[in-house]
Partner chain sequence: MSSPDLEAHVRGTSRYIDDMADPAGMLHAAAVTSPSPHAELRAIDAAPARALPGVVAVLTAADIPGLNQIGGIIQDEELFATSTVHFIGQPVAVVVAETFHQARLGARACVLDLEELTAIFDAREAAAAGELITASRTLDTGDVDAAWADCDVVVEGRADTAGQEHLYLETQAALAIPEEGGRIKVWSSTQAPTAVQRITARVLGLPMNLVEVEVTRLGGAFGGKEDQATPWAVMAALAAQRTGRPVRLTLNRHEDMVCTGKRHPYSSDFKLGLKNDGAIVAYEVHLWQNAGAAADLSPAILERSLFHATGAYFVPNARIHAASCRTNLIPFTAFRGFGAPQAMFVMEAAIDRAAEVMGLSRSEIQAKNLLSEGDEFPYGMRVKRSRARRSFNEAAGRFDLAAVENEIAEHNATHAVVKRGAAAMPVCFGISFTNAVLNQAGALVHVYTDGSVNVSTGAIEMGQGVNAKILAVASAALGVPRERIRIENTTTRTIANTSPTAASSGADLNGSAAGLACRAIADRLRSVAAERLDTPFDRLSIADGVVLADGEPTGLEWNELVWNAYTKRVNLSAHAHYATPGIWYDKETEQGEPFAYHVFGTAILEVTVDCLRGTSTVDRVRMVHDGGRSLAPAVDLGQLEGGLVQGLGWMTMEELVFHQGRNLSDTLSTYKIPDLLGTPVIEGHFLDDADNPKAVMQSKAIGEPPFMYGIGVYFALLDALRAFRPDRKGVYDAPLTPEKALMFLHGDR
Amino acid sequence: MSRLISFVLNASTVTFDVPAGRPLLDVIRGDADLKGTKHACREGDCGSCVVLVGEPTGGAVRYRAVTSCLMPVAAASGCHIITIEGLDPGRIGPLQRPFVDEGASQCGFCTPGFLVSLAGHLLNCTTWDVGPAFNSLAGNICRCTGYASIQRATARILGTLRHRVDLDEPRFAALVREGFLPSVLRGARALALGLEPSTDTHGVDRPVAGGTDLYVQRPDDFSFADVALVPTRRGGIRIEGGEIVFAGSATAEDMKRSRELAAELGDMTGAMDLMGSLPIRERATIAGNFVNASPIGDMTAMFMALDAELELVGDGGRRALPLRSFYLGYKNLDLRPGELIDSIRIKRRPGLLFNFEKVSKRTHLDIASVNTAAALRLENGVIVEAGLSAGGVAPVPLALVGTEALLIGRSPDAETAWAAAHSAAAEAKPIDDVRGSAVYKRLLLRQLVLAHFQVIFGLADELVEVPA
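Answer block, the chain by itself, in the form predicted on its own:
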């Protein structure tokens, strides 16, 4: 069954009668006949299909660079979608010129994705430094030009804006003023503010959150389905009394940018940057990560160590369930028919020390071989609260309850660190697979538990020698 999906595409409002699960990429290239957004990997890895999704919220529009191959068109309802054609209405402007001058485009296939991703960074960045800008392009793969010329072009753009745009002024208007965005988009943004997202969910029986795994693993089940969930507006992260409350639709990038979360757990930038490229983090939701039930889900490991509680909503009403009780077996969940994760709650605990560790074949943009998170709290120099989890070492995300019990009442010294490391390795039940042997994974978990103590408590030289 098709649905009428309306959104603003570049400078005009459009309506398509298509299945709600149809990837936005296919609508852009096929139904809208805009070929600048490229069809390549279909897995969100190459960045050739990146578009800007502007979501109206609270009278403003927040733009995010996302991979359109993994995004159902229903998620575009009521939004402002900007493709490469929208950034380049028949001219080479100050965004494109450095790419030309620095030879940053050879065959040109990947160039639209780079430019759109960079535009997304310029709309959201909090500094004109080149490091974060290069990081925002991590999800864009150049197959012919190499990266040095792209980095030079990016540095030139940032150098220009550093002298012309104050970071505190309204960014969209400033980029239009400086010619980095065409002026026609100003009116298009106003059009998006007047649209309402579709709320027609009649007959919907295939819920989709971010879709970053579903559209890779089961594309035919969703891309050509007659029904799919029509996503509602995303929620956020807020403090509510003694709890931090996460909307189920909050994303990995929301976690990275949340000031509320950083105030409670420390800077999350390093941990979240290990979870995929920016366009993937902008779509990957917390609830989707949980329900996907991967034994190595990164966000699942984090929230399990934090002893999170799920708020589930369905036909039977609402119920609360500890995340640690959610996994009944491999890909088997305590989730009743029709239930969705509405929100996630963790208790605020002053003085809580948090760390996340992950090892994969590639440092970034890869699935973990083993991951682990630790949440520890001290009083009078001893550990009084311990949360420890691991992924990739059991059929389900694993709470290391034996190791948690071992830590209570002990000082955070080298002896305790080694005891915890050995205990965690003993609790693990890994298997041999493409990401490593069972022996390797146990050893890796042991070393990552030691890394928690090194990062949280500054232990380093004390952990070099293995105790007898």
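Switching conditions: you have the form predicted on its own, so give me the form predicted in complex with the partner chain.
Keep in mind that what follows is only the chain, not its partners or any molecules around it.
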């Protein structure tokens, strides 16, 4: 079953009669015959297929870098999609020149993805410093250059813009003025402002929100079919009385950028850099991370330590369920047919101390061997509230309830840290797999619980020696 789907592609409006679930990548390379966007992994791990998705909202268009291999084309409906061809000024422009001069491209296969990601950063950045720019390129893999030349080229571009573009002026127009975006895109952006992003959520039985896991796990079930979009980023993150309320469809990047959340739980927003990459975070939703039911979901571990409550909506109405009760077994959820996670609530607790730890083979854009989150609150120098979770050590995301109980009433010293670390390791039931041996994961959890005390309470050297 196919549908007519319209969007602005680079400079002009296009309409395709295609299955709604077809990956945007395949529409770009196949139906639109634009071959500059590459495919190299189809699991969002290489960035070769990154495009910009400009979504018109309130008279503006916000451009996000996304991996087009994991995005159903229906989600592009009414948006402005920019590919490497759209960034091509027909010559070597100021965006491209430093990449040529620095040799920041060798075989060239990853290059379009890097340039599109970088363009996305230039459209959104709030500083011309290199750090955030490098972060925005964490989802792009290059096997040839070793990245040093890409870093140099990026630094040169930022150095140029620092002197030429005021951070406060309208960015899109400024980048067009400076030649970093072809001027033809200005008109295309205006076209997009006249479009309505699709809000169709009815009539089919395959709901897709971010798709960042569905399209990895079950591409054949979605790529050739009609799908129902669960609109992402509706509702966002807000404070409601004594609670922080997250829309289930809020993305990981929404969490990272949320001022409300940063004010309440700054350590939580800070931890989001360890989750996925920017193009993944722009699409991956909180609810998706939960229903994916991976025993190692990063957001799941965070929300579990915070003892979040889910609000589920389905044909049978609304019901509330603690996240801790959501996981019945490996990939088995207390989720009824047709039910979606509408929102997630956590209690506001002034003085709550939060930390998230994750160890993986690669620090960024990797799945953890073990992750763990801690949410602790002290009164009069003793722990009065303790939330502690762990991922990768059981068939389900684990709330370390025994260790939580142990912590109550104790002072946050090295002795407590070691007691908690040993207790957590004892609660873990890891298995051997590609992310590590069971022995390692248990040991790692012990060390990461110690790390919570290092980060939250500033303990350090005391944690080195194993107490007798």
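Owing to the predicted nature of the structure, the values given are computational and were not obtained by experimental measurement. Positions refer to the first chain, counted from 1. Here, rigid core means the biggest group of C-alpha atoms that superpose within 1.5 Å across both forms.
**Student:** After superposition on the rigid core, does the Cα atom of Met268 shift by at least 2 Å between these two forms?
**Tutor:** Yes, Met268 moves 2 Å or more.
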